[in-house]
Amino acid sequence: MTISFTADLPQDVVADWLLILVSSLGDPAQRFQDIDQQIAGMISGVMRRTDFEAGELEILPLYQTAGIRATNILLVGCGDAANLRKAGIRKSLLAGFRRITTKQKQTVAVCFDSEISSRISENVLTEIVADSVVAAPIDAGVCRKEQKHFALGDVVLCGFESGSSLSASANRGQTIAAAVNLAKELVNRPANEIYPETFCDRIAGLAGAAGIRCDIYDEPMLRRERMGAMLAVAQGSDRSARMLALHVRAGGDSVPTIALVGKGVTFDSGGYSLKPNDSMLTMKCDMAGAATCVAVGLAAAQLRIPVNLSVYVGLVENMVSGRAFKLGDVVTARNGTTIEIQNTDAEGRLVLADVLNFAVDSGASQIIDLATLTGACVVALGEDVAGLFCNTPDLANSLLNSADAEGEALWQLPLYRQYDELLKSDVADVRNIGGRWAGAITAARFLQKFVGDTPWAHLDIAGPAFATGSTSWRDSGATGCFVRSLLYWLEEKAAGNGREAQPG
């Protein structure tokens, strides 16, 4: 699949589909009079006969449109042009492209109505199209014999003069979408395919091809690193634990290192606090934080973002066996904190505790962790919103702004100190759960004990990481959430907030 540009009129471009992105401002048919006249008024006629109003995610196909060189037309609504946002345009384009990808190798010409192109630059529109083209065919059926969606054929942007700037924007959009797709695939693959060793093998191969340093810590190395909390979670499985580290050094020697830390529980049975069947069915997704972190690290290197970035992911299975850790056990974390186990299904925080402390000792100037950590966060915020906990206001605000720019829902929750009382243990320094109330907050307070004074943010992505149903613009399963937001954040960090912000 290639993305190219042409100054030709949309009606003069040969393609299987002419996709027209239309805003609902005014009369959309008036803005495509030339095309409408050449197809004998089909656009205006269908709009009169249907309730198509060009709202966000509205789609109207017109088949066998004789009079222009494209075989079919797909009208895709994106809502009010006066309130356009980058994420809304992407979502509408994804819905349109997914409609087309049900057949193999469909070629597409893309054009925008004047209300859109007058408000959003060609570079931004090009990036969004390229992103959407790559992301659209991806679905949860990674093991399905027959595909439901197929990669598109060639895509042409109409009315755009080709040049190095637009080509760079297209490459950027494709790189970002490929990173999202990688995160999705890692999560969607079943736990008998993706477990600590195979996760490391896959990422090490990608890192090697990209020239990125990749370190893998096996169990003997983890023992030498005193990662007792993480190893306790892993000891019930026949699959041994791993920690994977990626190091991107594009910022120069004087630039501090940022760390991303990901929870990588490749399957979570709950251990002896066994999950019920329905809750366990999707627990291959409990490594979504790790998948997002490695995808961001690889993409940051490919995009040549001038930052120094280290990615650390702790990879384990939480299983039941004669070796598995038990209720009442006391384990010792890397920083010497003793932890009483009162729920073996609160295992992700044990993995993160050791990896966070490793990142601190490795000299990270800021740490962001991502984890499908608590059902309590889903109860509080729903399936579409991630929870943010942060010990530094500037870091929190920058992450909130980046998520907003990329259209990903993030809401800050408090880190009230008084909730430490709920984590007190009679037999150890701390226990691994805080009881029924404020579960997302007590989990975050637990993690905070392992970062010291280092600026740190924790994103609880338990809700948005895995979709239980499909929509017109994405399939069920893994979402790859926060890959785009974190790449945006890294670019803003690298630029020192000095570059002109792109339209959101």
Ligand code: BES
Contents of the next structure:
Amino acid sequence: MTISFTADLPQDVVADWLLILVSSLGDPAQRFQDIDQQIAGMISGVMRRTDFEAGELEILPLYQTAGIRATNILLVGCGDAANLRKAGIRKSLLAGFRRITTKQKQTVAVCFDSEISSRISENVLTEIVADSVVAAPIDAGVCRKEQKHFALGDVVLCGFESGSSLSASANRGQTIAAAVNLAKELVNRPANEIYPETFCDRIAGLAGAAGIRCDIYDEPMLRRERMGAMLAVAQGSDRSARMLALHVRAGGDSVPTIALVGKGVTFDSGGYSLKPNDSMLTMKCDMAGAATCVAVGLAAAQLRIPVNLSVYVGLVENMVSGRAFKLGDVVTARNGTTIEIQNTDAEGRLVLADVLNFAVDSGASQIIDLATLTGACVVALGEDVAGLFCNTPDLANSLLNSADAEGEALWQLPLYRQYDELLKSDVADVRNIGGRWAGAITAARFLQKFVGDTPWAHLDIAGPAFATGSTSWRDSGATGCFVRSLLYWLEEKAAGNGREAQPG
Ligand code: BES
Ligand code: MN
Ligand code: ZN
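Form predicted alone already given; the form predicted in complex with this ligand follows:
What follows is the whole complex; the chain from before opens it.
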């Protein structure tokens, strides 16, 4: 698949499909005058006579349209042009492209109505098209012999003058979507394929090919690091634990290092606090935090974002066996804190405790962790919204702003200090569960004990990481959530570094 640009009119481009992005603002007959005239007023006629109103995600295929050189037309609505946002356009385009990808290698010419092209720059439109072209065909069925969606053939943007800046935007969009796709694939692959060792093999391969430093810590090394909390979770599994670190240093020596930390429980059975069947069914998704972090790290390097970034992911499988950790066990975390295990299903915080502490000791100036941490967060915010916990208001606001820019729902919840009472243990420094209530908050308060004063944000993505049902713009299963928001955040951060470095 290539993305190219042509100054030709949309009606003159040969393709399987002419995709027209249509807003609901203004007189349709005027907005695509040329094409509309060529096909005898078909578009304006359809918009008058049918219930197609060009709202967000509305789609109308017109087959075998005579008068233009493309075989079919796909009208894709995106709502009111006066309120257009990048994420809304992307969602509509995803739905449109996804519709087309049910057949192999379809070629597409893309054009926009004049209300859209007069408001959004060619570079932004190019990036969003490139992103959605690459992201659209991805399905949860990574193990199927026959795929249900296929990569598109060549895509051409009509009315765009080709040049290096548009090509750069196209590359950017493709790189970002490829990162989302990688995060989704790692999550969608079952736990018999992706476990700590194979996760590391895969990422080390990608990092090596891209010239990115990747360090893998095996169990003896983790024992030497005294990561007793993480190792307690892993000890019931025949698959040994790993910690993987990626180091991207594109920011220069005077710029501090940001750390991304991910929960990588490649399967969460619950351990002896065993999950019931229906809750365990989707627990291959419990490494989504780790998948997002490594995808962001690799893409940040490819996009040459001028930041210093370290990614740390803790990879374990939470299983039952004669060697598994048990209720009442007391384990010692890397920072010396003793933890009484009262529920082996509260394992994510044990993994993160040690990895967060490792990130702190590595000297990170800011830490962001991502984890499918609590069902309680899903109860509070639902399947679409992630919970944000943060000890530094500026960091929280910048993350909320980035998520908003990329159309990913994120809502801040309080790190309410008094709930530390709920984490008290009679026999150790702390226990690994709170009580019945505020489970997302007590989990976050637990994590906070391991970050000290370092500016830190925790994203509980248990809801949005894995979707129960499919929609017109994406399949069910892994969503790759927060890959786009974090890349946006890193770019903002890099721009800020530049500003701070400027004298005066
Ligand atoms: N991995 C789960 C959280 C989860 C739930 C992720 C639903 C995705 C969807 C986590 O390890 C877990 O089991 N949390 C427990 C904590 C409890 C035992 C304190 C939970 O939420 O029930
Ligand atoms: Mn669990
Ligand atoms: Zn878990």
